[in-house]
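Quick heads-up: it's one chain on its own, the form predicted on its own, in structure tokens.
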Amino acid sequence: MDIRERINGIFPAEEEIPAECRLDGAVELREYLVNGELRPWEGALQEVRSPVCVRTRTSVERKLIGGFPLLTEKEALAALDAAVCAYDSGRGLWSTMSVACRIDRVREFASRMEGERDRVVELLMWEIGKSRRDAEKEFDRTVDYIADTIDALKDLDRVSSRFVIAQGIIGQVRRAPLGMVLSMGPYNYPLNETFTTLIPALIMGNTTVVKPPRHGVLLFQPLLEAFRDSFPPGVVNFVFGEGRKIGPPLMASGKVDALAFIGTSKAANALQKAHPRPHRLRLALGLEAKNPAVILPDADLELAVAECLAGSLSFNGQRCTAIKIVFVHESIAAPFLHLFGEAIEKLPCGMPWEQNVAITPLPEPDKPSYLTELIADAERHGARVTNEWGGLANATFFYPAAVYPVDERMRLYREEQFGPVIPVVPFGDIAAPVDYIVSSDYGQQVSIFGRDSAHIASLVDHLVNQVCRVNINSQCQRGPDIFPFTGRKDSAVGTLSVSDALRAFSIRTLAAAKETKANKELIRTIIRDRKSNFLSTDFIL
């Protein structure tokens, strides 16, 4: 069977879906979490259709898998008020709780979450088209992230468990919460990326309102009870609906102290502008990126092809860290494209539950037509698709396309395609890709492939001042989570990693007193009688 036949017949009939992979009925989410209560919703629901289509006699149709509440401004503001009340200007139970107790609550949640692994993985597959292997990896990585965050907080708190005496002043420096955090994650990693901001914000003593992405809502249903039972009322609140209707009123209230948002800069700008006191707003933003790969003439071609393939097509290229444009030296462009095309052809295409599948249907309804437009624009300006059947679409499925030679006249040169289209740009002088990186609106990562140590060193020294991660002979990526994750220019605000995120959602504060006999005795009494969670020398093991 050739590629065209495979793509034309890629969707199964209902009876062809393996019994063990079918959803047990539609997932109708009719509750939302506010102030420790799962409140029923009797209003309108947003219909959720899977990127997985079902073949009928005459067509293919996106499978209906459920619905979620289309809450209004009223419900969103009620959730916000619950979080603000729970914080109580820093006097709330959660924000004044000891670090050890907050850790215990987060551990309890993680334990409950692990019990829902199979269900969450199943919903990740059906809701956003993520392969079973990648869905399991996302879940397990999220659980590991929670454990690593706990360990990082222990380390941070141990340093803070001692007093400092300087110039006649006794002080204890700790990190305190910011207040109310609005957490909004992306559809491509709706669980992991949401939790990489939500968990640090929570464990540092903040209260939260979570607005899941439009694609990736149902998977939170199995976790709502765990959130309700693991944290005090009002500490974690979940709202569902249209971001454009819910987000701006929350921000316009002026009650949001920190915004954790992963998405487009356009949406982030609108949210920031809605806040009446932006100078009081702490930001942790993960935005667009157009990460380039630069393949030098002495590069190991097989390695470069393998890394660029994984970098540009993992989860169909729907990652902010994906390689989204490839610069290849003109002397090796032909063999690179040949090997790259062969590698694409070997990628298994199919449904998320199929073993070792690499290319799956796309969750955004308009994405295939958008990608087709980008290719057509490039072709009008002289480029071509270099791999057989590249760009062939069938409903929500889009076969990967390598496009060459791409230049500055084409939309693919600057636009972040966020899908399985790989623009390839030939260059003769290294100044061309370097100038591209310097002039780009984005500055997240770059991958460099080559063997000349002097040349690589020179590029590293320059490019670390343009992007926030330079990958040598390897794809762009986020992990390991202990490494800082951020970007320059329009790619990010703030830095995330296991330890950086704890700092992003807290502020250094201290209690201080003159070094007098009376003050020493006062502090000793507070510590001895455990009267304060802040003034404490407890050492968390």
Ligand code: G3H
The other form holds:
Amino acid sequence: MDIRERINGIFPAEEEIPAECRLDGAVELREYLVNGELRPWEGALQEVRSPVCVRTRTSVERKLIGGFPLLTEKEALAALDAAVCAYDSGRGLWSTMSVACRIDRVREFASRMEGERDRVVELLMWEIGKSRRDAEKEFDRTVDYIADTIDALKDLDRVSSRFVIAQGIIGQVRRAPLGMVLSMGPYNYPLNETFTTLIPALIMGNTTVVKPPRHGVLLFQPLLEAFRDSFPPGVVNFVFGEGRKIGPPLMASGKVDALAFIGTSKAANALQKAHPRPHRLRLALGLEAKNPAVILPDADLELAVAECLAGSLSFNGQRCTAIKIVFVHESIAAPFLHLFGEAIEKLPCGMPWEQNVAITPLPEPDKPSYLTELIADAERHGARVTNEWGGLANATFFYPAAVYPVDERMRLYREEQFGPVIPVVPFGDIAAPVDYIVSSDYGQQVSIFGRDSAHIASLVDHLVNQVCRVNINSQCQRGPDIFPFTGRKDSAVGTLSVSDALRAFSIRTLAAAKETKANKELIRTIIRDRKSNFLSTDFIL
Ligand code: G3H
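Output block for the form predicted together with the ligand, input the form predicted on its own:
Zooming out: every chain and molecule, the one shown earlier first.
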């Protein structure tokens, strides 16, 4: 079957969906988590349609898979108040609890979460069209992240479980929570990226309100009871609805102490501006990126093709770390495009449950038409799609397109496409891709491909000062999660990694006293009688 036929018939009829992959009825989420209660919601629901379409005799239609509450400002503010009360100006049970006890609660949550793996994976597949393999990876990586976070916190706490005496002052320095954290993740990693801010924020003693992304809400349903049962009331609250309606009033209250947001800089700016005292607001933002690959004339072409393919098309190019533009030296542009086209052709296209599937339907309803427009714009300026059937769309499915030669007149040159279109730019002089990086609004990562050690070294030395990760003969990516993940310019605010995130959601604070006999005795008594969780020399094993 040729590619066109495959794409035209890509969606299954209802009865062709394998029985074990069907959702057991529509998932109607009719509750939200506030103050330790799953509150019922009788109001309007947002209908959830899967990127997976179902073929009928006359059409293909996005399958209706459920709905979630369209909460209003009132419910969102009630969730915020619950979190603020639970923090209780720093006196709350959670924020004054010992680190060891907080770790136990998070552990309990993680073990309950593991029991929901199959259901969450299934919902990831149906809600955002992620392949089963990638959905399982997202889930497992998140569970590992929680375990690693616990280990990192133990390390941090061990260092703090001692006193320092300097210039006649005794002090104990620890990291303390910031207060109320609003956590908003993105649709491409709705579970993982939400949890990479939520879990560190929680374990450091903050209280939280979570607002899941527009696509990727239902998958939180199986976890709500575990959140309710594992943490004291008000420590974790979940609200659902339109970000535009719920986010700004939360921020305008002035009660959000830290904002963890992964999405566009436009939305991040709007949220930040709504805060009456922005200087009080701690930010952890993951924003846009347009990571380039630069393929030098001496590159191992097969390796460059394989890495650029994975880098640009994993999860259909919907990763903030995806390679979103490829600069290839003009002397090897033709063989590169040839091999790249062949490699695209080998990518299995299909539904998320199909074994080894690589290219799947897209969750954003307007994405296929947006990508089609980008290609048309490039074609108007003289580029063309170089792989057979590239850009062919069928409802939510979009077949990957390599577009060449792209230049600065085309939207694809600067716009973050966040989808399966790969602009390829020929260059003669390395100054061209370097200038592109320097003049870009983004500064997350770059991939360079080549073998000349002196050339690679000089590019590394320059580009580490332009972006936050230079990948050598390797695709761009976030992991392993112990590595710092951040960006310059409009790409990020703050650094996340297992250990950096603990710092991002806490502040150093200390208790100190002049080294007098009376003070020493007082501190000794507090420690001996275990009267304080802060002034303590307990060592977590
Ligand atoms: O979308 C951004 C993700 O954090 C990327 O993570 O590079 O491991 O896929 P990844």
